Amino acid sequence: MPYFDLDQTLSEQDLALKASAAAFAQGVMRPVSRQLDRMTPEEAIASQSPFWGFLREAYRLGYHKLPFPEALGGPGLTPLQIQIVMEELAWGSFGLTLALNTSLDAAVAMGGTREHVEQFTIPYCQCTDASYIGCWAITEPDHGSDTVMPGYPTFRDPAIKANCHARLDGDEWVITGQKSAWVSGGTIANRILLMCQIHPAQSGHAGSGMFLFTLDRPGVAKGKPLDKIGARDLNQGEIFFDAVRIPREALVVGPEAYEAALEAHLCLTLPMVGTWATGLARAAFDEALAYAREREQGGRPIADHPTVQVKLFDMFRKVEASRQLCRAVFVHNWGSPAERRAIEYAEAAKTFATQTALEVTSDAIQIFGGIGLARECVAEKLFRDARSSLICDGSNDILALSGGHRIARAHPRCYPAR
C-alpha cells in the first residue's frame, strides 16, 4: 500500500524531497543497514565496510546537513520538509539516520558565536566526502538519563559529581574524565560537542557547560565500538580525556545558561528521534502488510483473516498517530525561538513514537510467525532497532518522569492550574 499523507498542504517540492529520500532509503540505506547488522562493531567501521560508501553518498547528497539554512551552506529546508525527509530516511535505517545527525552543529549554529559557526558549522556543511564526523557526548558511566532532565529538582543537586569535568587554567580549559559507551559516532568522530561539568559544588548537572573542539588532541583516547542488540549500524563508544587542553573560546555555553540551553537543545533532538522511530514503525508495518497479502494459511492469504486485519489496523493507526504528533512537535520546535519551544511536547513525541515502534515491530514479527524470528527477516532487525530507541536520547521512563513533573507543576504551556 503506498504511503498516503493526510497533510494535503504538501507542495510539489515537499513531495519531490520525500520521493528522493525514499529512493535513497530503499536503494542504499536498507541494504547497507542489513549488511552492517550482521558484522561485528569493528568490521562495521573498518575501511572496507559499506558504511563508508553510504556515508560518502549521503554527504554528497547533503543528507548530513538537513537542518541548516542556505546562509551556512545547508539546503534551507522548512521544518516540515526536514521532518518529512528524516522520516523517509529512517524507514531505510534508524541507526544510519542517527549516524548522519550526530554532529549537531545545528545547535552551535543556533547558540554559538560567529567564530564557532565559521570554524565548525560552515566546514561541516561544505563537507561532501564524510571527512568531517562529529558527535555529541553527555552520558557518563555513572550518569545516564539524569543528565537530560533540565528543570527536574535533582538536576541542580550539588551532591552530584560527574565523571567528566572541566577547569579553567589561564586561557585554556582542561578536560579530565570519561564519557560512556553510548556516544553516537564516538569511536569515529573527529569533532565533539561535549557536555561537561564545571561547577558541581554549586549546582550539580546544571553547573555544566557545552564545549566544541576537535578530537585530535593529546590526552584524547577512544574505547572499542559498542556491541549491542539493536541499531548495530550505528557506531557508539567511549571517549576518555586525560588532562586535555582546549582553547578558552571552545566554551559554547557556560553554567549560567547551561540548563536553558540543554532544554532548547532537547526540544530539537527529541522530536527528531520520534520522527526516526515513526519511520522505523512504518517500515515494519509495510513489511508486515506485504507479507500478509502473499502468505497463505487456511487456503487464503492471511490478510483475509479477521484477526490479522485487526492487527494490521492497530499497527496502521499507531503509525499515523505517531507521525501526526511528531510532525506537529517537530515543526513547532524547529520553527520557534528557544523560549517558545515546548520540551514536554518533545518528550511526549519521543516516548510515544518509540513505544509505538516497539509495539508495531513486535506485531510485525507476530504476523510473520516463525520466520519473523529468523535473522533473514527484516522484521527481526526492525524489532531490535525499535527496542534500542526507547533508551536513545534519554530512557522513556525518565523522560516521562521529567514531563510529568512539568505538567504536575502546571507548566504554562500545558494544562493551567485551576
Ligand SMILES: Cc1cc2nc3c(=O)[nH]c(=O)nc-3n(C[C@H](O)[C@H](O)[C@H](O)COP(=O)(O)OP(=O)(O)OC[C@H]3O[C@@H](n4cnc5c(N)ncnc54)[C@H](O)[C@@H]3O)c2cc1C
Given for the second form:
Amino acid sequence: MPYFDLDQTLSEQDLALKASAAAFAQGVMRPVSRQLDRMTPEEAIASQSPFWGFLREAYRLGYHKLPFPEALGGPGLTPLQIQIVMEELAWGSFGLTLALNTSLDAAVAMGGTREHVEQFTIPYCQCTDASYIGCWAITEPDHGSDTVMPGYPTFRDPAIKANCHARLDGDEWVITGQKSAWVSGGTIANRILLMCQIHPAQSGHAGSGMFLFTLDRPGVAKGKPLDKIGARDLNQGEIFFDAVRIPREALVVGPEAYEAALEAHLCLTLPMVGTWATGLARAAFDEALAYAREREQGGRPIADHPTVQVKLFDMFRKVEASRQLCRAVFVHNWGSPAERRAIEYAEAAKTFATQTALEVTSDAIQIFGGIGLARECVAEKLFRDARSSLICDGSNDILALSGGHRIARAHPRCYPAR
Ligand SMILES: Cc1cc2nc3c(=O)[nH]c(=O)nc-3n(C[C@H](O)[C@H](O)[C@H](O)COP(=O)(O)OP(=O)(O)OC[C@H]3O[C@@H](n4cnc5c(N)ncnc54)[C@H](O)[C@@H]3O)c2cc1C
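I've shown you the form predicted alone. Could you give me the structure of the form predicted together with the ligand?
Then the entire complex follows, led off by the chain already shown.
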C-alpha cells in the first residue's frame, strides 16, 4: 500500500506513478522475490524461473529505464518521481529492484560519445523483453573497498595492483584478469561497464578507466552464481577476462578523468541504494504494524501494549527520517551536473538508510516474536536483505571513513575552514 507522504505538493502524476509502482511491487515483485529466496542461485536463473517473467514484465512497463530522458527513449521522469517509484519497487524487493538497475552502464554512456549512446543507451531504453541486461563491475577478489574510495589517499597508491587491467594494443584494448563474485547480474549480463586499471604504476586505482562493451567475446567467462545470506533474488557472480580484445572506442572515461567520474557515479548510486533501503525498511514496518494489530496477548492486540507502541514509533520515525534524507540527496544529485553533486551527502544517505533498514527489520522480527524467526515469515527475509545492504556499493564503514576524511579536512562546499 502506498505510504502517506509528508510532501503534500506531490502532483496527480507523481501520485499515479507511486500507486502503479506500489501495485507492481505488491502483486508481482514481493511474491516472486519470496519464491526466488527459497531457490538455489542456479534455480533462480534457470529458464523456468519466475525471475524471467518478472524481468520481462518490468521491462515491458519501463521500470528498467526510470532515470532516462524521453530523448533517449526513457520515461522522462523528474528526479523526485524516480525516487518515489524506486522506493515503492524496493518495498516489493530490494534485490529485484537492484536487479533492474544493474544496467547503469547506459547512464554512464549518457556522458559518453554519440556512438556510446546509440550503441548502448538507446537500445537499452527501447528493450521491452529483457534481452539487454547490463552490469557494472568494479569489485575484484583482492580489491573491494580500495576501489570505491575516490579522494581517499589509498586510491592513488601506486603500490596497489588490481586483479584486472587493460592495455592498448594498436587499435584495441586487451583486458586481462577477473572481477569478483559480487558483480550484480554478473552471470546473466550481456553488456558491461568495466572499471579496471590502466596505469597503476602512476596512480594506483585512480589510473583506471571505464569501458563499455558487449560480453559475447572470445575470452570472456562467467563463474557460478553466488549463494548468499540476503538479496538472494539478485543474481551475482564473477566475470573472467582472458586477453579479451575490445575496440579502442570502448573506453568511456580514461585515467585523466576516472577519479572524478567515479565520484560523480557514486553520487548517483548511493542515494539510490539508500532509497531502496528505505522501501525495504518501510516494508518491515508495514508488516510488523499489521501483525501487531492482529496478534493478541494478555487479552488484547499486542499493538495496545505501550512497549510495542514505543517500538512501532521508533521504527516509524527512522523510516520517515530515512526517506527525507535520501529523497533530498537523490533529488539534488540526480538534478545537478557532476561538479555540483555532493558525495558526502550521498554517503550519509546510503549509510543512514541501510543502518535504518537493519534496525527496523530487526525490530520487526522482535514484534513478530517466535514466528519472526521462521522462514515462512516475511520479516525474516527482509532482515537478511537489509543485512546485505550495509555492504552493497561500499561497506558503511568505509563510506563513513571516506565522508569523514573529506569533512574533517574542511570540505570547501559544506564545511569551509573558519
Ligand atoms: C548486494 C550487493 C551488491 C553488489 N553489487 C556490486 C556490483 O554490481 N558490482 C561490483 O563491482 N560490486 C558489487 N558489490 C560489491 C561491494 O561493492 C563490495 O562488497 C564492497 O565494496 C566491499 O568490498 P569487499 O567485499 O571486498 O570487502 P573488503 O574491502 O575486503 O572489506 C572488508 C572489511 O574491511 C573494512 N575495510 C576495508 N578497507 C578499510 C579501510 N581502509 N579502513 C578501515 N576498514 C576497512 C570494510 O569496511 C569491511 O568491513 C555488491 C555487494 C553487495 C553486498
